[in-house]
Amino acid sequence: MNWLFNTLWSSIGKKLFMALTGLCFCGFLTTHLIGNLTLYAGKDAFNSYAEHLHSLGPIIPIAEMGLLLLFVIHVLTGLTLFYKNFRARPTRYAVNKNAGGRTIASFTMPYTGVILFSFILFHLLQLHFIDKTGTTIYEIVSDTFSQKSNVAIYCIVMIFVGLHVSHGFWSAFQTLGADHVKYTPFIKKLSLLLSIIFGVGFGLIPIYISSIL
């Protein structure tokens, strides 16, 4: 068992945690976006979608706590790896070269990760952990996006979501060993497509809700 613990606690193990939890969140974002798209069908459709979720009983809160735990693990593991890499190279190069295919998305992964973690907490406090007595989820969402500041925050954060996914998705497959000259270009294109879908898909919702109020 020691070898298993040592492997999981090593840098390789942490990267595997990052990859697996990251892919789980891409799956969650996909299902979450599909559900949120019912907002375009109107109040009744969105409320019906929310009621269907609540009818699943304890499955939903358990899944939510599991997702939050995975996200905490993802962020803390990422920060740990970032800190170890920073300590391994405490002095910065005089010229910051774009070596090894380094991009804005890859360079900013730790920072966008922290921003997204903060946003998730903000999102939950604003739309989930509130008193829902005498109101509907559609009314809560409408009240939230009736404030232009909230619309701006959500839209800006979705840019960070797109950046994070554009690098994180294909990087996860690379970590898991799916790095092949034949498949990697396709996975990178899929990463870019997903980042656009998530960024634009989630970003347009607050704009749409705000426009119809």
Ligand code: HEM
The other form holds:
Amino acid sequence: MNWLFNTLWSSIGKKLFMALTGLCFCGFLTTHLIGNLTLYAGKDAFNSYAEHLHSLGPIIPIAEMGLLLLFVIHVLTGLTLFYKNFRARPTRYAVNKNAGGRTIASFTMPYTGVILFSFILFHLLQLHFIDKTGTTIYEIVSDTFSQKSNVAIYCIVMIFVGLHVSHGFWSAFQTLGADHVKYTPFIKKLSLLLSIIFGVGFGLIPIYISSIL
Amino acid sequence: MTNSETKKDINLTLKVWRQKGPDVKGKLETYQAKNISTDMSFLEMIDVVNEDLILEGKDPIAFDHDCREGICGMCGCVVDGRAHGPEQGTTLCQLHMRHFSNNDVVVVEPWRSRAFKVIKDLVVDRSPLDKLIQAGGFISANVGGAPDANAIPIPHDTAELSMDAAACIGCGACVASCPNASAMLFVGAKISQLALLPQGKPEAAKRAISMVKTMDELGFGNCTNEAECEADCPKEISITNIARLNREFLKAGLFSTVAK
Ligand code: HEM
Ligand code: FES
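Now show me the form predicted together with protoporphyrin IX containing FE (HEM), since the one above was the form predicted on its own.
Every chain and every other molecule in the complex is listed next, the one we just looked at coming first.
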């Protein structure tokens, strides 16, 4: 089994973990966004969506454990690569100039990543790990967004989500070696589209909720 | 001299990395490059500065070069933050001074990477790239009579892709320009050049595993798909070669019978 370890532990193997876990998050964000859109249909629609989710039985806790595992892998591998890449150039250049490949999204990946990490903890503490007796999830959400500061935090972080995904989605395909003259241009466009959908889709929810309070 | 001729000469201020040896500290030093003809190459401009330094009894600036026609891969420095300078698809020896303006301040630094030690001034030790080639950047063939040129049919497009990868001159600009000092474009080009052709296929899996292992051991960084290498490569080698390297390596590591 040495071959498996050697392959997965190599630089490209670590990137493979980043790519697969990152793509899973993109899948999660898609379902999360679709679910959250029920907020626009009002209190009852959203509450019944949440109830429906929780009535699915063990699927939800299992999926949560899965996401947690992917999250730990993505964050630890990302930070490891960031540290190794930092070490790979002990003397920095006096002058740095963009040659034309880098984008804001690509060079901020580790930083937007760390922001997302902090945000996800904050988000879960705010809406997930709380006492939900005698209240509904809709009330928790509208309470949260009754505070202007929360609306601002969510909106700003969603810009970072968009940035992270706009490089990450395309980059994941490149890492997997899934590059093709016919499909790569489409994947790059999809990357941009997806980042806009996530950014705008999630970003408008707090604004909408706070506007109808 | 007529006006149009004098206009061709420019004066520059150079800030050049000077370092006496691998284990001593270096620093940027300022020099004046006077009356530089815009028809000169960047290296010829340094020659002129060095002549002055020699006349003053000072140590000339050490830099690598050989063919001076953009094919050997010996030259290369980071000029104002760009490997081989500001021109796309150009080696430093082919970069002409007409791309600079009078009184420009130009910063010249060596390739920076943990894997490339500075030997002196702008000269770095690029033998890690040779070690990568030794790890698998070749094919094994029995010598004998030369085979028929077209005995093995190769589609034109495939031959072109392989030739595009084979344009790599091994200068190390990809490592220098990569924000992570990764050698993935170099390795990707070598892997692609051989893996695309039937002659390279028998050893493709072994080659991919061995070259990636060596690459990791030599202390190069990890690719984060920033595509800076592609933009600075004097031979404009595409990062699709990096995708092919990823593919070849994962295929070899997970599905081949090599390295059980
Ligand atoms: C909503 C959550 C997230 C999504 C959808 C996401 C998505 C992605 C994707 C698709 C990639 C590309 C993988 C590749 O380049 O092969 C990636 C890379 C990366 N992610 Fe995330 N990620 C998320 C959260 C995080 C978090 C919390 C961190 C925390 C440190 C992080 C740090 C990184 C880093 C450092 C990279 C590598 C960047 C690079 O290779 O240039 N990500 N992410
Ligand atoms: S000196 Fe040969 S490529 Fe520049």
